[in-house]
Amino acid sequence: MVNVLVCIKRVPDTSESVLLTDDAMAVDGRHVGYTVSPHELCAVELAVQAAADGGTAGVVSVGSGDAVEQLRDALAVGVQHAVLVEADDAAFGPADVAAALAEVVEAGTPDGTPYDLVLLGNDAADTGDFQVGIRLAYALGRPVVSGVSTIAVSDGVVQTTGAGPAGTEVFEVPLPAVVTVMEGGVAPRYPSVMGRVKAKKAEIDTRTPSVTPRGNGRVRLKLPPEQPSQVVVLGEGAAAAPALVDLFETMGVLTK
């Protein structure tokens, strides 16, 4: 039995063209909607699986009241309770977010039971911050493993699996621990109709952090230049076959 807390962030949906705000300090989500990152969707799924054997899975977000939408999405797929730490997104940097999350972790589950495992996405989908998970572990004095694809909890130990420079890496650390998750290890589940109904009615525990924000020190965000696309017409019908074969040979797909 393990109690898990997942930390998620409301971010603009960057599956389409990415636009920046006028001051270039954030991704502009006005025209694309909001979601959570694929890393965090996988973290939610891992939490639900880990807590299935009599444990508890919770979810927390630090940010505006609009993040309730993302918290309810997590509740709809099996998370049992949700906490919103209301804060100014623009004022809170990674260190501030980690400090606010540490307060929630230290308070424990709704009945005061400690969290054994804290899961986060490996990085923020909007700002690319890789810091929060490491800073949170440091604040809590817990071991941390980053870039994980799957987890398995047994006998007070979490075993993590992830991709490393030389292949698959497996680490075992004692609980309580902090783990940051990369997408790809599990497939996030879709909420059922009943899950959505329960999530809509669920109470969200709203808190105010005691953290005095220091900010993120960000100067600006910068979009990489667009890569031009090029289309080459190889021919029409059967006449295009020789050119296609030559192209495959150039790509190394075919060899003479």
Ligand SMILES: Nc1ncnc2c1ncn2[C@@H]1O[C@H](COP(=O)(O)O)[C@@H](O)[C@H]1O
Second form
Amino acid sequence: MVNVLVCIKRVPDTSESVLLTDDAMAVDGRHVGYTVSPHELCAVELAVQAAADGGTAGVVSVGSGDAVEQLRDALAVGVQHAVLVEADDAAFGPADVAAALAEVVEAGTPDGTPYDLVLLGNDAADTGDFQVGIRLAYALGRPVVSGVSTIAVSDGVVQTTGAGPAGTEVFEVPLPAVVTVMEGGVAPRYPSVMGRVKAKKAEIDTRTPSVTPRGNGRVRLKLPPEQPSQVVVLGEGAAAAPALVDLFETMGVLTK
Amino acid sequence: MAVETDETGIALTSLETLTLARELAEPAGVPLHALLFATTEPPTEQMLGQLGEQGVATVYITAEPRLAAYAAAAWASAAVQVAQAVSARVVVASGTPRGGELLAHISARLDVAMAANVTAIEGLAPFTVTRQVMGGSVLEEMRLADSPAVFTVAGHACEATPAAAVSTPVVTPYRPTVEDADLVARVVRTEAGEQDHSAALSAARVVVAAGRGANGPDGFKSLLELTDLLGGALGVSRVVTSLGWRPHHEQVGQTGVRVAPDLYVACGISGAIQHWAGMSSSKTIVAVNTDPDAPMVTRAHYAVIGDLHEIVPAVNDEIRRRGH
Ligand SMILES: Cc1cc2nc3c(=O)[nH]c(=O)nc-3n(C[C@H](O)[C@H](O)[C@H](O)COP(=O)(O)OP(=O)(O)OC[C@H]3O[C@@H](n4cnc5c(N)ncnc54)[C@H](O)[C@@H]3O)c2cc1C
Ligand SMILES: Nc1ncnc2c1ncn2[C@@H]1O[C@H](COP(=O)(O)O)[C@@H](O)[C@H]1O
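If the structure you just shared is the form predicted on its own, then what does the corresponding form predicted together with this ligand look like?
Once more the chain from above appears, this time first in line as the rest of the complex follows.
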């Protein structure tokens, strides 16, 4: 039986083109939806599975009040309680987020028992800092395993598997511990109708962090130069096959 | 600079990172030190040659058997000890999973900021970098005010070029102090498995990729045939793995594998920025798509408009007809 806390971040879901705000300090989110990274969706799934035998699974996000939407999505798939740490995204850097998360971990579950396991994504989909989980582990003085795809908890030990340069790497780490997750080991479940109803009514525990932010060093955002379309259309349908095979021949990719 | 090795010697991404690090060190008149975690075997002549071509002055090798199994905290502790011994002003690694993990540990231990996936150095005072965010679809100019400046270099963001003057690196074994607490999270065993395929995918010269347009798990027969005829590897979009049509290790993109083949044939893939993030370094991109306005089509070098289930079999037939 374990208490798990999973950390998620609300990020813009831009699939086609990205627009920046006028001051170039943020992605313009007015015309896009919001989501969380697939890594974090897998972390939520792993948390729910790990807590299924009578443990608890909580979720936390540091950011604007809008992140309640993402917290409710996690509640809808089986997470039991949610914490929103209200903070100004723009002023916070990865060390600040880790410090704010550490306060939540140290406070423990709603009934005051400690969190045994903290799950995060390996990297956030927007800032991609690749470090919040590791900084959190140092702030808490706990061991950390990064980039894992599966976890199994038994007898106070978390066993993880993840891809390494020479094969699947297995770690066995005593709890309490921090683990960062990469997509691929589990399929995140879809919310049931009941789950959605429950999530909608759930209370969100909103807190203010006592972190003096150091910031994130952002000077400005810029878009990579857009290449003008130079596509050569070889043709339509099956009739274009010879033209495509000509291209393969010219490129020398047909070996025989 | 923490260096990674693979079957080619020094990994290509590490050579790229060394080039960027040298371009920083040379004008400043400071030496470039490389750190190799080579506990079982010393670096080969070939590796030393590659490091010399990059102008490396000293190669530190961690001669400590307790670092044989990968333990990020202990490796980072060793790297910090070397960095402090040489008073490093900049600590870098490539933006691989290992490189990013190691540097995140180092920056947490030193309590300094870290920038992930840097593509260029903008200025030294203040130390300012450009880095990839949002999977590479947006660039961020970021200030690194702390010392040492810690950052990873995005893969294939800059080219590995040899130094004007080749050096003869001095090999220095280094025995760091290792704390038991830093060995708690370490690899207890490695199993042969799935990632072997993703390594093959990321190194493939030709990638045939398919998305929702494949229409289902049975829609891959002709695509796999084409992959075979081109001697390439199959890649897929996230829609394909989410729907369980193909395994996750075949996924290309921001949360999947990054590829940089000579030829990328994208069939029935719309070209969402998160997919583009994983294959934009491909030399030649061919799109096969029913929609002439799909981003993959407009950003490709070549396109064939139409149903992949008609086009791909016709291409396979044509390749065989020509006797390839
Ligand atoms: C944080 C984050 C991370 C992500 N990471 C990844 C990632 O790593 N990799 C990834 O791929 N995605 C990723 N995604 C998802 C991404 O945004 C897109 O949803 C996904 O890439 C779309 O897949 P698709 O192109 O196969 O499907 P669609 O967008 O549905 O496109 C299907 C395309 O196929 C064409 N088509 C349909 N039928 C046919 C046919 N018979 N013949 C030819 N063409 C046809 C259509 O015209 C269309 O262009 C991520 C998303 C987020 C938010
Ligand atoms: N503002 C946040 N709130 C909650 N969790 C976060 C936040 N930012 C980052 N994380 C977690 O830390 C992981 C790594 O983020 P990063 O280091 O920013 O790439 C993410 O995948 C999240 O799980």
